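Consider the single chain below, provided in structure tokens and representing the form predicted alone.
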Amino acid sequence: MSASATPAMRQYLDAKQQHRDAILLFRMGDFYEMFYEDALVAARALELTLTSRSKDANGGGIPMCGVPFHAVDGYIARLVKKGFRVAICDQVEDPRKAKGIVKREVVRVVSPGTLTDTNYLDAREPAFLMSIVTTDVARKLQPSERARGPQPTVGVALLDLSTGEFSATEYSGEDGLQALADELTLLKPREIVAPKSDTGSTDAVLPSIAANGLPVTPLEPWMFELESARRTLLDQLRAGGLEGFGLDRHPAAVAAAGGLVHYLRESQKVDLAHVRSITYRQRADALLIDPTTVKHLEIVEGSEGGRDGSLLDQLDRTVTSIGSRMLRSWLLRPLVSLEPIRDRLDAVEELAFRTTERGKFRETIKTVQDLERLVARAALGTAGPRDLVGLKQSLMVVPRVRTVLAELQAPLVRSLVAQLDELVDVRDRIDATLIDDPPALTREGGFARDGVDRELDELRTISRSGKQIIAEMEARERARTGIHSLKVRYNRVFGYYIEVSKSNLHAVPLDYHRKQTIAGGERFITPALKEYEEKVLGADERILERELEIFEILRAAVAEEAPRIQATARALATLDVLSTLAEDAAVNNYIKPQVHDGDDLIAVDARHPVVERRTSITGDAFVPNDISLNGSSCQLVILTGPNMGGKSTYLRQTALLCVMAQAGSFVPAREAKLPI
């Protein structure tokens, strides 16, 4: 470090140490300022003019370039989208308070895995953030011991930050490892931690399928160690054990949770509020569609690599983000167990049966906001007021909703119904606390009810009767100095003024004391002026500092809650499915499928749910066809035709039958009987 660096880049510089993989973004102000080789970078990749701040050690300019404070987050989405880590270096005081120069600390890093604004997040789709370790690592075993071993056992985790969801499984054996690949084809997470080696690279533990093209974040590897991570999982879980999570048999995938929780306490600076629950994957809980599958199928992603011509753009008739997602997730993990096979089943035959109610259940959900993604925001810190009042309005639909699915008697649906908490307590108090439509931005103010704050309310009275005695003062010199174009007026540089126009200075009393000249005249203050200013701006300034004090500590009591509005929302996502597959079925005339554990695939009048669609669209007929197969007398068809015939549409949509039967869907045929 140079020794004629000023305090504020000594700052940096130290800043700078412990993030050196990142693009260190540093308050200065009203901007985020980048120097050296980063401000090099963030140039060139958000296209930003360079300039240089005073000189290093050898007399040169060190580059810097910025941006606004306020327009930070497009910024930080930009690059990060870029491949980019993000380091954030904020004030942590008030720097009209600071003693010196102001305190500043890394307060949150972003990476692609982190990124949670969810203006640059697909709302339909998931962002997952994975861990992998393998055994050796999480034991510490010595590169002979791991020679002398069997094949590690690799752990996995998976979380998305932006919602909560939180899983861990393990592989082992060449099998395992081609089903993460798999995994990692279909999942796409937005980027990889693992621990690195004595060389610092990821190579000796994370198996080379694993990159994959994606990004990979080395960690040390004391992170993953098997007693370091379980203590880290039950402090995040607040959990005696890992019995209930059915991770007490599993070191490697404990190893990859505790490392991933780990690396997002640091990285984040939170609690991670919404993380209190974590599911064990096993491979035989759901149809596992190798991703050369689930392409050629075209499941959730058409030909041309978008939604569009894939089974689930023409399955997705959801309301809501939530249900989106979790549609898409039914689609990519068919179920493998005949009575949640037939539970979902059910649930879509009354509902498509019961067309009153299910309309009045879509209507109704339509105001729902994606609570996830809000609960995650609140439990990060990011979430603003508009977020919660959001988060308050989706929750008031669940008492409506109870009500109009009471009658509904498939016990799914009233499995679901149950689940649904009016969390009725957490929707008070931020009605309570918030107006109605608040700002987006806590910086702007005005955002709590009056009543909500003996000491915000006796500000905001100072605050408005000063303002009204600031008007009269207006009237009142004009009055007494017959100028009656005299303004008082307010700048942030010069606070309240009174302003005479130059053709009107001839009038202006000797107790006004000149402050300025402007083009067009004078500016001057008083003293009555000064002694309103003073008790006016001192309020102003304390309102919006109680404000963020009620607001934050709303907040934190939301982010409390997270568990039971992600309980909710989980429901509210399950039966937006339901209704959103059996509209599917009512609309497309879809018949609900007999799905046994036989052998017996038989289907009449089977047809392809997105070509038909495209067919209709051009007026034509889609030609529907019958499929018998089963394993005795029928094991194989041999189809013949010409080119364009229709023979891979053939074998497509008997795929298809089943995928869609074992996630709950009715199929389109006249009959079908299809196996699991």
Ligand SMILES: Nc1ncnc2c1ncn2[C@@H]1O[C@H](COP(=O)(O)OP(=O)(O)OP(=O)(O)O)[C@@H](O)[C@H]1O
Second form
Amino acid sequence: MSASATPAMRQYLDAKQQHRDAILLFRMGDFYEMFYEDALVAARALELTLTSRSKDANGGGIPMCGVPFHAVDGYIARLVKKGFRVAICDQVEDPRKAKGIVKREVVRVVSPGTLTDTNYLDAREPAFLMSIVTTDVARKLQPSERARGPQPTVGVALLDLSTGEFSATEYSGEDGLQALADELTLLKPREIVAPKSDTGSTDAVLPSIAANGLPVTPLEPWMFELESARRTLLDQLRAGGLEGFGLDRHPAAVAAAGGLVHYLRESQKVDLAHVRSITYRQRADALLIDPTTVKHLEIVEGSEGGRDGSLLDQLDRTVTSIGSRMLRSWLLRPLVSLEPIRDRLDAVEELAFRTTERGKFRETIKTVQDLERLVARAALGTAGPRDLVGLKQSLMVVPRVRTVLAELQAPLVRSLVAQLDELVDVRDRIDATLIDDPPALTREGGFARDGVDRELDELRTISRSGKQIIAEMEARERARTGIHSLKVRYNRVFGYYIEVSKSNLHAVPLDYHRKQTIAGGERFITPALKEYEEKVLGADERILERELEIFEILRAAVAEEAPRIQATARALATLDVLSTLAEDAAVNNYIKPQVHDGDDLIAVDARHPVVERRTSITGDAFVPNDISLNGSSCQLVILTGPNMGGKSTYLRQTALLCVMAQAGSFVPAREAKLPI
Ligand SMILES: Nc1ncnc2c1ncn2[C@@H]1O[C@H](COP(=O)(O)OP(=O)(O)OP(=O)(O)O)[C@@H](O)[C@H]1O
Ligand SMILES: [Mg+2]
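Could I see the form predicted together with the ligand next, after the form predicted alone?
Expanding to the full complex; the earlier chain stays at the top.
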């Protein structure tokens, strides 16, 4: 029979047919194999040895290469980082129980925007997936109708699959498209999805997509049609309407968000339990600093490109990864309304003053792991036992955080503390199910506690006391038959059997079935013995299976609580950021700015937060400067000075003072009154 006709190859070709845009990893035994063109491409990309699998119908060898199953995650990540999509085709039934060929299915498709492997994500940065769609597509307009209508609105949805952070917004007109282009440059999504053959959606921002080298995945346009997108979105959010999310009047945003959810459900084949909320982003909610300014002010990246030398690097004393990501987003998106800015500043002020509480709080949250990403992994089905125990341990700090911060009065701190949920139910459930120090991966087994499950306990008893039980059975049979030389033995051909010598054969009871005659006697089996044998031999296998079942139930239960865990995670992270800004203020001698809605910008003895540190390291003194500007009497400063005189630094420090203040941070100055 030629290889092209083998059932396995037929299965392969079927799966490949459905995922032509991806490299298909096909599970065979202990390997994931790639064939044909995929094998050629992957062998090159992963430096694997190319072999060939028998002959196809035309007598040619099929190019093939493979990777061991236990190392597959690393290979997937490497392929995805090189820009490929990877479809994983697994055995979806136990090969030993399969009748004929084992069933295989594509269980997940990984792409740049859906790679959530913690080993390959930067803990301090988000990993966004963006969808872009025009209202034309959402409403199914014909091209001829489009030409007549006004400029279309562009709907954009943004999701960090690794945390569940989900938002949508709309852009229209020239300004809008510029804002979208800026957003792309600033957020650098890992992947953009858009309806295929809809030139309107991405054309307008193509230059910035190209300039940033962002991969675009074209999808079927119907996924973005308003009605189906709306239904998908409602179903995902478990909501009856979109009013509560502020999306009801934004069809383009709904189309983008619904299309994105559809794409993820299809490629991840899971429920995305960590995505149960979405926010509509108003442009007026935050100060939109354009990418050029972000770059020149060196807010998140220094002049060399990395974090070094940036404002973020200078300020980031966060304890947790979520805190670090949050501080980054606060600096990129400073606030524009007075009240929330003042709330943050008041909280920072109190935390700066309360040195002891601040220290205790920061010490306490050191054991908090990346809760957002842990719960996302639970929802995506990739969390292992150690992840869930990490989640439990992280939640255990909540009561102590409450106590440590109990005396604080700042309204923002108080409301954050009030939002902390101890999640005792989740914590207890994990604690009751998993041992304290489990293996990272489920395949090793041995992570479920004794006493969690009756069947598991029985299986373990059988497995642990196999010999003991055989000895007991032997004793019982001897007593029952009166044959003192009766033996229970095991061999690989018959399994367990009872051996009776010739002289005692007359005493063998009726329920013994003869299996074999040997020189000195005969060998028998009994139904009870076979039943027990099946149990013992199957026990270890079944133990692992049962542990996996128990784990999957636990993981799903944790995922269902995602919204509560996320809320607590975010409250903890916000407290982390506020305490960080307080720490910065105390360490660097920053002061609380007076932020107001007038137009006076006055700073006395202001410094540049980054240059100041640099000069202090080299032993030079930073020379503080004043500034005073307003809308009426002093709108303009003409700044002159020698080369390297500090002009650029002066301009930047003035801008940074405003960015810091509006992000909620204290500022490097002796006095500061800043407008928003
Ligand atoms: N206020 C200050 N106190 C101490 N050192 C400073 C101060 N301002 C700037 N510097 C240092 O002086 C150097 C030159 O600063 P900057 O680039 O701002 O000067 P410039 O006037 O813009 O120069 P150019 O005319 O070349 O554009 C910087 O490397 C910085 O470390
Ligand atoms: Mg200059």
